[in-house]
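Encoded as structure tokens, the following chain is the form predicted alone, with no partner shown.
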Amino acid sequence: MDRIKNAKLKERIVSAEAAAALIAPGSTVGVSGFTSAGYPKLVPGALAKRAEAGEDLRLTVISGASVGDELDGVLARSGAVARRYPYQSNKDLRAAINDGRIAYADIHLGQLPYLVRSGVLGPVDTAVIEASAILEDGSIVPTMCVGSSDTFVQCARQVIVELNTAVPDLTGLHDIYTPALPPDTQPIPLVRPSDRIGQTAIPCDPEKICAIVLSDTPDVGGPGTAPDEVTTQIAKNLVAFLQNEQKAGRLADPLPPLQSGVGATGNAILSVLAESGMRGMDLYSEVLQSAVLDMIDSGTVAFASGCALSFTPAYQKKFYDGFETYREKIVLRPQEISNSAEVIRRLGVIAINTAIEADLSGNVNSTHIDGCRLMNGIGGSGDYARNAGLTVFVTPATAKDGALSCIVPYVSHVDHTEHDTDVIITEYGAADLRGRTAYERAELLIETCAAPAFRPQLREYMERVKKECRWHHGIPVLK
């Protein structure tokens, strides 16, 4: 096996079932992962056996953030799961969350590095880590991401290495940079997106890894859902609003850097970018879909920072044939960098994430239904939302088929508050809600952010605060 290049590891090459065995009931389990990319497959199949056969398991398990069915969902399933941090989008882990079955915590994903290295979470039993090399030293090349591997390695006892084959060797194409933690933290000398500051493998002691998987699994792959009318059309009125803020001179050109959040509209604005006639931008995210390399084959983009590659098996494919051109303008980064507070404000980035519902004074709630039923998490959205030169929301103005408004007296959760919201968009148009007081901000979202036919509920609902509010600084809840 040449993709382990120290000889005494080779003799650490176990079954997944005979690794699976070193991880102990009431465990803390780190795993590599982000979104649909880089975490292990075959380990997590070999735990769920085990709370199948009548185990009781009791795992805490942390990723970076969501990963794929083959390690949340057979978890999940299997009832091998006590608990979840910080971030999901498994259908079957949601609905134990939202059963009560397992303990969940919602986390913002840039802190959770320091909460864990700082033993807020309790200690890391094992580190279980998809790579697509070892080195000579111990250090671990990642996969299609990075994640918070890092930190999983450097505070497990013991660490378990899925090598995947399916991956090509992908040295090279990410920057391994680990922040002290405080009294001793250093400025990140992080100033353009295509800075390079670490090492391209993932430190770890020889003596750590306690077992070697071999995996031929590839990632299913990131979300390849065409963009339709709704979501066009969002893209369409955000690139127009950011042309205008151009042409005003509050934008330069090429733009700030963007970050997108995942998904179909994400996969929208980018499309809808590239199409646009701008060039040269460069792109400081978390995910980094598909369209990405169309834009960078393109010249749209021309550098890429990211935590995660998720793309479609197609894609997957172009990038690997075209690995050693998109490594010089892609660079791959542990979460703790690409969501870090510092860095976002320093580039000034142009953060763009979507909402489930805002409401008439720029709340905006994006993880919870009713305000009690979880759907994936706040992700990377508050770290970037807080942080960033630009913050936008998007969001299609109703929802359930035209049935529920997604612009509302007041969201019935609050991720991101009204102070950390710039600008609210959906296919009716934009709203530009810095500098307006709550009255202003309600009368634009609902003349130019509403669905029409939800209009005449919500002018009727200011009358009331008008009428019935003796104060007119905020937009109370009323009865």
Contents of the next structure:
There are 2 protein chains.
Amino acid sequence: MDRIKNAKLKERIVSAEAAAALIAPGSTVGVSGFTSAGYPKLVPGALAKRAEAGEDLRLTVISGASVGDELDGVLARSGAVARRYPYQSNKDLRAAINDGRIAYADIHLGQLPYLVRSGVLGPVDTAVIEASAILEDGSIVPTMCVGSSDTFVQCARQVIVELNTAVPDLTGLHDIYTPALPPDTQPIPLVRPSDRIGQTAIPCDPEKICAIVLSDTPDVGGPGTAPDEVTTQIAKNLVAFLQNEQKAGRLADPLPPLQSGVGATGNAILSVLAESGMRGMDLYSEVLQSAVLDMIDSGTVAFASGCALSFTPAYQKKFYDGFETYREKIVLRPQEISNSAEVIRRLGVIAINTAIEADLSGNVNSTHIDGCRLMNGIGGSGDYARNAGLTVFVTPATAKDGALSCIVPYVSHVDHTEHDTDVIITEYGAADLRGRTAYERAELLIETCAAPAFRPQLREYMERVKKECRWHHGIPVLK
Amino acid sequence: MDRIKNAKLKERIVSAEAAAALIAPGSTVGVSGFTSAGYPKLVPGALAKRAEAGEDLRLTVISGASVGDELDGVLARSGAVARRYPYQSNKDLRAAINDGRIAYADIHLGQLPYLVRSGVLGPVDTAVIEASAILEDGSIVPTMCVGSSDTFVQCARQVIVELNTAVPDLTGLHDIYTPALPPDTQPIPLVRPSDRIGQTAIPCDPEKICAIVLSDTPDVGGPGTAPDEVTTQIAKNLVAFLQNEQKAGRLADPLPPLQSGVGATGNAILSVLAESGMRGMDLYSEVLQSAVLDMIDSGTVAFASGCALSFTPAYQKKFYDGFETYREKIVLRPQEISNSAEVIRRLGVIAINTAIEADLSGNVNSTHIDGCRLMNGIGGSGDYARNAGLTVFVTPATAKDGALSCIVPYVSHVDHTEHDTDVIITEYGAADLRGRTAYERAELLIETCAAPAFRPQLREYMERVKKECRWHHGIPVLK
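Can you give me the structure for the form predicted together with a further copy of the same chain, which would complement the form predicted alone we have just seen?
Complete assembly follows, chain above in first position.
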């Protein structure tokens, strides 16, 4: 096992079951993993077996962000988890949350590590971290994400490492910088997405590593790269908007670093950017998707800073095969840095995230259907939206095959307020809400973004607002 | 006029009318002023006379924050203003906004200067800045606030200075640091509230100063310092909460720097803190109220960093008389720095702001009544709430002499989402919402914060939510 450079630590290799036995009922477990990359894949299964055998585990599980089914799925189905932070995207876990069986709180990803280190979420008993190598001094080289692993390792009483040989030794990909708590916090010395400001591995006292489990399972991987007609049109509207801002002198050329959410729209945006002729741009994002590798290959992207690599299996292979080259163009950081208010604001990041729905005031719902059904969670969208140089939300104009408008009078759950949403873009157009009054925004959103079929009833809503409200600044929920 | 160190500039002293004549109809004016401190008091009146004489001025007025009636009141009443950013608290301006006669958009105070410099709000034609001195090189020493004056001076084509001799020469009070736009933005090198990182005056090319108007009118001044029974009890609950967090090791001793909003509750908090025996704390806030001087005198406060001094006339005198001493303990910064996400997060600021109402999810309304009637605006509350180490909102449990509950099922306008509100405090108690699910938060808010008379109907709302909703994560608006 030459991935473990510390001879004494090699003696701590045990089975997943033996490692899981070190985790006490009622305890808090911090796990690596960020949007289905770099999460532990064996110890959770062994914990689930204990729960299935009747043990009342009542675990609190804190991750970086969403993780694969081998973690959130098996634990949720087995009943091992009582409480879960800060984000998820697993079908069975989501069902348990929406049934009230698992307590869940949605937490800004960029703030989670601070909350953990300052003790607000209680002590972390065990960290379970997927690694690609362990160094002589105990330092842990992560796999395809950093997430909050640096904070979990720092805070945990004990550390279980899942050493995954399905991933090559990724030394040199990561840049680990963990801010001190106030009053000792210093400026984060990052002024370009490509700056390296920390260490290549997560510092860890070797005495804290209580077990090492050998793993050979690849990440389930991120979504595919095929945009459809609607997402492509959204992406075209976005790129046209950005180019127009450049022409007007309100955006630099090359563009400020981009952050783009995961999924079909994110991939469509990357594709259209690649085709637009823009070159040499940087990404300062949380999740880097498969399309990023193509954009680096073509020169569209000069450098990509992220927190996780959420690649399809084919792009995982492409990345591993070209690792020596790609690591000059890609860095993975802790989510506290990738999603840092300080850095996002300094770089003037263009933040592009997906809305479930947006309302006539410009409020955005990113998390709930009908106000009571959690989808995934707010994730990092708030970290970026609140502090970006330009905050864009994209959404198809309609959902459910055109049956529902995604531009609504009032969103059923507010995740981003009218104060934070600069531009809303659908396949019909881009509404620039900056400096606009509530009524001006409503008109822009109806006439530019809403699907034509829904415009009459949205106009009617605004007519009612104008007639029925005694005051005329703000768009309330009418009965 | 020995307050003007540049001989050539002395020749540009003119009447307010002559200065106002330099402002063209349809243009954008950036004015000094932040919460009724340091705003120009004569040129606006001269502009109003032009409007009253029938000229169609259609001005866009951008300030730091709210300003006195000599600016917002006279301009609103005269019909000179078409558009107003980013905050206000004037009765007549508010009425015009709520009637739809003046277009207004609520903008985070900490983000305004960036939006102005990057051109998003259009060019600034004229800056009108109240000063206590003008230096040989044209630099402008502000009066009782900095606000966005540094940015307006930098961006404006021409600068009109109102030199106010009702205020002593305040050289040494201010610390002017204006970040460069991306991609040249550097880390803000501020790690303690007392750090000075910039210049004592606002840099200004003397050729840009087109007119100087002599003024001798004091600021209207901030609110008084008399807390009532309810606000005192809210303050006691807050201080007890903070002390408990210190005991639990989740907050340091001395406390991290405090930010506290303006008004009766703000003053009550400062009074109770002073009586609590806490000593040596720092303030990192936007507006510093009268009580701050007493706290500095008594040693409760070691250092106070702000953007404006909103003192009653008696405390203005106290400050001017003791200026040589106080300027060692007080600094005024541009609002981009006092409200900087980067600095607020780095310092782990405890942010305490007032809510109009809070709902069972933890969403906070800071701006609107009934969703359509603007009160003042979001001001800096979002800058602090989103990035603070601990975000507290305070509100009396009821309004209108007990007729209305300020804890409601669903707020009529969301300014701060459940993701950003850590603790809600009323005179009945403190609800710590961190890491809690939506239902747990609702229960905490009902049983801890709501007035006992309103608890039964709030409980009934939650019973309906539990019964009528098919999913159980989130509290929707029920019909």
